[in-house]
Structure formats: structure tokens, C-alpha cells
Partner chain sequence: MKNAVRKTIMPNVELTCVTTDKFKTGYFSVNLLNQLSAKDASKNALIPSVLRRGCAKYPDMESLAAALNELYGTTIEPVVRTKGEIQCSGFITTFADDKYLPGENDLLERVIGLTGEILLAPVTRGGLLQADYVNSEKENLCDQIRSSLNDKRTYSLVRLKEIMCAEEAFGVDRLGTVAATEKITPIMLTKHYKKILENSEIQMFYCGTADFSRVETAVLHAFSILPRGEADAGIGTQIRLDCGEVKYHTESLDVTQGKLALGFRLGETMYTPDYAAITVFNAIFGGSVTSKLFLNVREKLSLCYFASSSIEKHKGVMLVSSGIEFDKYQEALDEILAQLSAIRSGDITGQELEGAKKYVITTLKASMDSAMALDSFYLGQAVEGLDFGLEEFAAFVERISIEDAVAVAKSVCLDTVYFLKGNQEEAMK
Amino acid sequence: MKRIEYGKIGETVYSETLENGLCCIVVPKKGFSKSYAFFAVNYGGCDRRFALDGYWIDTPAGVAHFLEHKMFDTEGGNALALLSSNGASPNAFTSSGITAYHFECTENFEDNLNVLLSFVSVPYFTKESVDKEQGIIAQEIKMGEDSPSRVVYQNLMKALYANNPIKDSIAGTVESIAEITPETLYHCHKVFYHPVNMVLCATGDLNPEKVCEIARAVLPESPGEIAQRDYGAEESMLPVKSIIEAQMSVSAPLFMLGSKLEPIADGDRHYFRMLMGELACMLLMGPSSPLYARLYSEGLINNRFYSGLSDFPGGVFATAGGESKNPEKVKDEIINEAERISRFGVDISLFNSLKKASIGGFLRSLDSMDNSCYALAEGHFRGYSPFNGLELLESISVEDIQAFIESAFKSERMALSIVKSKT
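Structure block, one chain, the form predicted in complex with the partner chain:
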């Protein structure tokens, strides 16, 4: 196995690409009682249109998520129950770009890993179980419709993007999931769930060789192909509309502001831009910025205010959100502050101290097993290693930040989503 030592962060990463194309990444952690495995497919809510044998195929919104729910069914019963009765806590999620199945446990890691790899690679769907799941997912969708934070996000995506599937909810709608049949699921499983399109990450007090051995024994021998996908016509840098509003039972208006950025091809450059963009957001409007202090003391934001960068297949945007009596004013203040920094330059001492803070934050993020594995999987699919983050952070210059702030927070690129309270 390939062994890379990241001395600065005190981690060693073992990785190997098996004969069938599956990449296995193991980060041993001595002394931990918990082990964690994360098995991910490069297939998410945005992967709705893809090429198969030269034909383009369109699938309804919500298939990746539906598939994730149904994968736990096995011919012999239910993998969720099997893993649970074996002492593991299993779960799964579907994001815009990936579907991941994971568990943590304190014993029987190898047995549990065996179960995880088997149920994800062997589909078993019946008409009856798919019909029943439609009811369960419809409930989940309805619960999402009652959640103001989901509505404020989904509306922002609708306002920002004209073509990319990110504009639709990952879970789909009650109508779109009604179109899903066992055949749809078998078909999409066949297209995406190949070893070459997947990654296995594991961490805990583990033997890396053993993890690979189990993967070799359980998974299919043929690597399969990586399907070509289409995320819709190229997006302009302008939003579909600049403001979108909804009314719900909320205590205070919720808002989320988004600013469209040019996507960057996968690889280290992409990861660098994400880290750099995060740092730029901290400098512009994070808790130690003059803007934050002013908005906070004027009662325009509270401690639930957040900002940062967010990416998905085919796009990336800068965002800020929270609760505010006057979201329009917060938006204007952010634009003005970005203009001020563009004109007068970045505060160097703030930049230096934020860099220090980012380094501390980065180190600490490695303590979370789920964070580490998620980052490793995403890094694998997008061509970078997240454990290089410390070096990349150190290499960020004031000029990088200055240039980012100058271009990223322009009013014409932005959309504002607001959920107001029903009176």
C-alpha cells in the first residue's frame, strides 16, 4: 500500500487502488475505541442526466436519494437492522455530488465492513418495497417543506441557477419520486455503483492491509465505467432573479445570500480556492471582522450568522446567512464592505491572525472521523488530498484574498433568499 506521512498534522494515510479500480484510503488512529468506515459513490442529486452506450438518459429528481434509502434492503432482510444488531451505528446520506454509506462501531469492525460492502454492491428492489418507500420519502419531503432553513436554501438555489440540477431538491418532489420504479433504481445502480466510481475510507485503530483484503474479497472484480454526466447548459454569472421570498411560521426572518463564482476544474487548484475563499469570507464578514462587529451591535445579525464557500458538481458560490430583521440591509453592507476593502486593501494584521486561526481550525477538524472521511472521499473524487490543507493554507497570500474579494461580492452576481414570518 502507498503510505504518506503528514508529519505536521501527525497523521499517516495508507491508500491503494485495487485491481477492480476501487480506491481504499485508511487513516489509522491508535488508541481510539471507535472505528469508522465510509463507502461513497460519485453519484448525487445533481447527476440526473448521463450518457449510457452513446445515449443520453434523463432521470427524475430524487433518484440518487431514493436509491440510498432502498440499498439497505437485502434479499435476506435489512442491512440497517443487521449492522445495528451487530453493534454498529449505520447511516447514509445523499448530497448534490455523492451518496455515502457509513457506520461506526467499537467491535466487530471487519464483519460490519463486510456487510457494508455487500449491501451497497448488491441491489435488491421489489415493486412492493419501492411503493412503500414512496410514502416514507414523501413524508421526508414534507418535513423538509416545513423546515425554514431548507426552504431558504432551496429557494436561493432556484434564484441563482437556471440550468444546473442544484436548483431542485436532492430528495425530489412528491410528484418526481412517484415516477421512480424498481427498474429506474436497478438502472442507476448499474450505471454508477462501480468500484472505479467509488471510494472506501476507514479510520480507527485499524490494520490498513486487512481493510483492502476485505474489499477485494467482497466487491465485484470488474471496474465498470465512469458515466459521462451533463449538468445543463453553461450558467451565466448572473442569477435568475436577485430576490426570492417565502412566508412560513418562523420566529424571525431567515435569509441566505449567494454570489455566483466561476467553477474551477478539479484538482489542487479547486481545493486551494475553497480554502482561500473561506478565509476571504472570514476576513470580510467573519466574527473578527469590523463588519461583523458593526452589524452585530446594530442588531442586524446575531451569533447564528455564517458565511463561506459552497460547491457542488458544476458550480460554486459564496454565501452568507442567518436571521435578520433587515436582510436587504445586511446584503448592502456586505457589498459596501467588499468595495471598501477592494479600494483600501486588506488589513494585514487581521489577515495574519485569521491565517493562524484557520490553521488551528484545520488541525481540529481532523479530530472528527466523519469529517476526515468525508473530506478524503470528496478529495478523491475531485482530485486532491485534503491533508495537504495545512500547506495550502500557509501559501495563501494577501493578494489572493484581495483579488477574491474584489471579484466575488458584486451585487449583479448575487441573489437573496428570505423566509419571512407569517403574521
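To complete the pair, please output the form predicted on its own; the form predicted in complex with the partner chain was given just before.
For this one, just the chain is written down, with no partner chains and no other molecules.
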């Protein structure tokens, strides 16, 4: 196995690519009572159009999420119940680019890992179970349509992006999931759920060789083929529309602002930009910034205000949001503050303070097993190691931050989504 020591953060990572193409990544934590496993597929809500051998297929919105729900069904029962009865706490999720199945436990790790790998790699669907799940997920979708926080986000995606599937809900619509059949699920599982398109991450008081041994014994020998993916025509850096509004039952207007950024294919450069962008957002409008203090004192934001960067297959955007009596004014103030920093420079004292805080937050995040495994999986799919984050954070300069703020927060790239009260 390949062994890399990250001396500055006190972590050692073992990794091996098995004969079937699966990448196994293990971070031993000697003496820890809890262990964690994270089995992820490079397949999410945005992967709706794909090709093998040049033959293109379009699938309904919501298939990746639907498949995640159904993967716990096995011919012998339910894997979720089996893991729970064996002392594990299992769960799963689907994002725009990843589907992941994971568990934590304090005992029976090897048995639970065997169960996890088995049910994820062997699909079992029936028409009756798919029909039943359509009703369950339809209710989930309707609940999302009644959630102001989901509506404000989804509307922002529709305002920002013309072609990328991120503009549609990961769960799909009631109409789109009605098109899903067992054959749809079997086909998408065959295309994406194979070793070369997956990664297994584990951490705890574990033997890395044993983790690989279990994966070898359980998973298919064939690596499978990597599908070609299509996320739509190339996006303009301008949004589809600058503002989008909805009316719902909210006590105060809810808003979300987004600014489109150019995607970066290179993994290390992408990771650096994500870390730098988070720090830039903190400096521009985070809780320690002059802008935040001013907006808060004027009653334009409250302590629910947030900002940061978000990425997905084919795109990335800077965002800010929360509650405000005047979201348009908040947007204008953010643009004005970005222009001021571009013209007069970054506050060096604030930069140094926030950079130290970012480094501290990064180091604390390593204490979370689920955060570490998720970051390792995402890094594997994107081509970088998240454990290089400390060195990258330390390398960020004032000039980097100023250049990012100047380019990222231009008014013409921004869209504003608002959910207003019906009354």
C-alpha cells in the first residue's frame, strides 16, 4: 500500500488501487473506539445524460437520489436494518455529484463493512418496491416544495444556470420520478456503480490491509467503464436572470445571492480556489468583517447570515444568504464593499486573523471522521488530497484574496433569489 505522512497535521494515509480499479483510502486512528466507513460513487443528481461507447442516454431528474433510496433493499431483507442490528449507525445521501453510503460503529467493523460493500454492489429492485418508493419520494419532493430554504436555493440555481442540471432538484419532480422503472435503476447502477467509479474511505483503529482484503473479497473483479458525461452546453458567465422571486409563508424575507465563477478542471488548483474563496468571503462579509457589522447594526441581516463557495459538476459559485428586510440593499452593499477592497486593498490585520482562524477550522475538521472521509472521497474524484489543505491555506496571500474578490463579486455575474411573505 502507498503510505503518505502529513507531518504538519499528524495524519498518515494509506491508499491502494485494487485490481478492479477501486481506490481504498484508510486513515488509522490508533486507540479510537469508533470506526467509520464511507463508500462513495462518482454519480449524483447532475449526472443525467451520459454515454458508453458513444451511445448517449438521457435519464429523468432524480434517478441518482431514487437509486440511493432503493439500494438498501436486498433479496434477503433490508441492509439498513441489518447494519443497525449489528451495532452500526448507517446512512446515505445524494448530492449533485456524489452518492455515498456510510456507517459508524464501535464494534463489528469488519462485518459491517462486508454488509455495506455487499448491498451497494448488488442491486435488487422489484416493480412493487419501485412503485412504493415513488409515493414516498413524491411526498419528500412536495415537502421540499413547501420549504422556503429549498425554494430560495433552487430558484437561485434556475436564475444562475441555463443548461447545467444543477438548475433542477436532485430529488427530481413528481412527474420525473414517475418515469423511473426497475430497468432504469438497474441500468444506472450498471453504468456507475462499479469499482473504478467508486472510492472506499475508512478511519478508526483499523488495519489498512484488512480493509482492502474485505473489498477484494466482496466487490466485482471487473473494473467497469467510465461513462462520458454531458452537463449541457457551455454556460455563460452571466446569469439567466438577475432576480427571481417567490411568495411563501415566511416571517421575514429569505434571500440567497449567487455569483458565477469559471470552473477549474485541475484538482489542486480547484481545491486551492475553494479554500481561498472561503477565506475571501469571510474577509468580505463574514462575522468579523466591517461589512457584516454594518449590515447587522442597520438591521439588514441577522445571525443567520452566511457566505461561502459551492461547487458541483461543471460549475462553482460564490454565495451569501439569510433573512433580510431588504435583500436588494444587502446585494448592493456586498458589491460596493467588493469594489472598495478592489480599489483600496485588503485589511492586513483582518486577513492575518481570519487566515489563522481558517487554519484552526481546517485542523478541527480533521477530528470529525465523517468530514475527513467525505473530503477524501470528494478529493479522490476531483484529483486532489484534502490533507494538503494546511499547506494551501498557509500559501494564500493578500494579493490572492484581493484578486478573487475583484473578479468574483461583479454585479453582472450575480443573481438574487428572494422568498417573500404572502402577506
